[in-house]
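Listed next as structure tokens is one chain, alone, in the form predicted on its own.
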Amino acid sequence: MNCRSEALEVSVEGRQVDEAMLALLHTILLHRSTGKFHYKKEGTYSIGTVGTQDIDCDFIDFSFVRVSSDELDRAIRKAVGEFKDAMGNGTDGMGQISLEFYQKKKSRWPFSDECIPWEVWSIKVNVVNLANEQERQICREKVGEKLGEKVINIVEVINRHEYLPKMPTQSEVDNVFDTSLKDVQPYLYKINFQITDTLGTSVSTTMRRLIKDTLAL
């Protein structure tokens, strides 16, 4: 099975990483999960609704849709908050975020199920420090913008008709989704991150271009 890699990027300050990475992951997730199953025997099953909320940024100009389920939510949030406190406090720097689908193998024991990746979405984040409160309201309004662009450009490429796990029997659903939660059924996924201590001078010199330019009209 081809793996299939997505890549986004965004550049934003301290306080609007939290937001920008909740908006991006739960953007995928809404598109990437479904209601319970409900068997009624082995090959046939209903399928339950998926609520829907609209959420409002407080740092980012900027709303967004996604699984009406507060046990996703706290998952998403859990991660997004170690990928933040990793980052630390510096005033420059810069992290990948990644989204992985993956459906389960299983092994004869004594071996582990084996888990093959079918999706990945990698987010790469630029942290820039800013001036004043000017620069911060510009930025807020710019990283608005530039989210709602990376949410048409998530929904495009996941309306391609490209490969997606079959719907398992009952036996199988928990090779292909995560069944732990109550009220929404995502395929499996795990989300990972990592660090880079420094900011490509390019970026921040970008980002900083972009506000003078505002600020000059």
Given for the second form:
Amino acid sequence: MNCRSEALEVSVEGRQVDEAMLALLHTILLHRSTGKFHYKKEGTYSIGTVGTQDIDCDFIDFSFVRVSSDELDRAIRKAVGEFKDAMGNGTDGMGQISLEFYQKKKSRWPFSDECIPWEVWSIKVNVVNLANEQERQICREKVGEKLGEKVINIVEVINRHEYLPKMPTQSEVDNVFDTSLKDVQPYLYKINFQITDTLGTSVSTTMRRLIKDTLAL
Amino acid sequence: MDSDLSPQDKKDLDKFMKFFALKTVQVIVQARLGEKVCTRSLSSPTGSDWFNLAIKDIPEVTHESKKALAGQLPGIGRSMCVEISLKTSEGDSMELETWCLEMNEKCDKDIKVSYTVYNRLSLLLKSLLAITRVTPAYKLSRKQGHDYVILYRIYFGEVQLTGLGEGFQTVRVGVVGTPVGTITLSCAYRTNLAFMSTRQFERTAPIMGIIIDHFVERPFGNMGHMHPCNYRAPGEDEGACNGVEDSQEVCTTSFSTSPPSQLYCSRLSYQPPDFCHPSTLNAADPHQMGVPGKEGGVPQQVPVQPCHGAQAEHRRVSSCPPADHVPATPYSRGEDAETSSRIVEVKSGSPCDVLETTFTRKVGAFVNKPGTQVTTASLDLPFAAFAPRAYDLEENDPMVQPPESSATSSPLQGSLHSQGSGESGGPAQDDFVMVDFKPAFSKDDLLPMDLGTFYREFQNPPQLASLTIDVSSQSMAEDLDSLPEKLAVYEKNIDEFDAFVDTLQ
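Okay, that one was the form predicted on its own. Can I see the form predicted in complex with the partner chain too?
What follows is the whole complex; the chain from before opens it.
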């Protein structure tokens, strides 16, 4: 099975990183979350209700909709916070945060379960430094417009109705969905990020090269 | 074709289409209420939330939707459209966007109705939730209030986009294939948001060139009325629950708000704080967010109030400014505009009535006055007009001696021309009209002058002594000769300099 990969790119000011990432990640997760499944006898199930919530950004002229789930919001904020910290505060830089939806494939002992991604969203972030308040105001509006375009892109991709995992049986539901939240049920996902230093090389690839070189000696 | 569809699937599909159309309208209208929408996730299904999404039903909106549908469903050649427009407090309106739910002939016969179509319709509604926050009308709707309101209109039939002006953009929200056709949901939105009131144009010429966007009288016969979101169909006393004609599983998700007879808010969700009442639902209805008041877009109980921007076909704005009112921008009104109009009138030189504020000069700015003034031939000051005048001119100058009838003459005037000592020259030519403005916080009880006077008085300070040295008289040789002496002095005081440098570190 091929993994579907989508890339988005935004340029933001340092203080806008959090909100921009939250806006895009939550928009994707809104479409990739369902209500909680309640399995009944005879293999049928009912689905809970997903609520939604409008969020206004403070540093960007933009509002977005997210799933009404504090647990999910906390998890996303934590990941975005780690990404932001890794990017550094207020300095120029580039980074990429990726949201990967995957399925688990059970393996026999002693092998661990395999995670097979079926959709990956990569969001490249360019952090810029602005000199004065006027530029910041312009950036506030421009980034808002750009995020709007990205939301339209996301919606366009999602509504192509390409591959989605089959609805699982009760025994398989944990291989497809994250059932740990109490109010909603997103598809299994993980968030990774990598930071690019100012030289344009990725820190992770540099480390990998160093280790390889060391082992080659 | 329909014949390939089982009766149960056909029935289900019709039901899905109907409730999808109703929910689509709810999402769009609620997104234009001007408030943040918030609904709660429920882990256990209630059986009443269509498409597994918590979307509340505003009864009036449901009523209007059903009225527009008139028992039909969106189909091929029969689109359901929701038109969002803006109406200013002066009665001018402009279409902002049109949301279209259409169906084309492309069928997907293999698709499962009760499962795949349903889930994809749910996904499409989520996409609609996201996209409604992205189009320009969303920001406008969040700022609606005294100056303008947002209205909606639902119609069925052919899509009409001519009212959106030139260069409108289209965004496709999504498509869902069904065995009877492909459902498409899209939005066409205006990009040219500048417009000018035709009424204002008739009164006076605009101050600045403003792009005119022409208004097209609606040619369509099936045009319904425009409604603000809390529109109440007059004369109706329907209860809160509507459309419970389907199975119990689809029992209405509309809320038992206060009876419609109290829903008199005349604008789309504008809620003056005094009249905001919490919804009555909170305890009973699990869908309702726990936050009372404005959350969730549920209509509030608001008594009738003479607010402008009322329903399109109802009252017009009664506050027509006077004929000499210089028009402000279309969205500004009220005292601010009137105040600015006074200032503008004075500056433009038009005859003006006695103003209550400062002065009664009837001559426009930059008008040459017959010269009874003392000339300032010996004085070559810039902005000489702002220099204090001689006392003998003051008696004749209405600027300084306002008519006694002016009760609120500025204390500035007396002090302005009595402080002649700061000036080195005589009074300046009276080429300019002294516009006595009152700077903010200008009155100072401690000193006999205010900020404006201070500014004028000290606009031409005397030259600094160090700058009046005639440099040309010193020669280079003299400079060089004086250098050793200076160096000796500096060396003598070197300890002081070092100590000073240390303090800086």
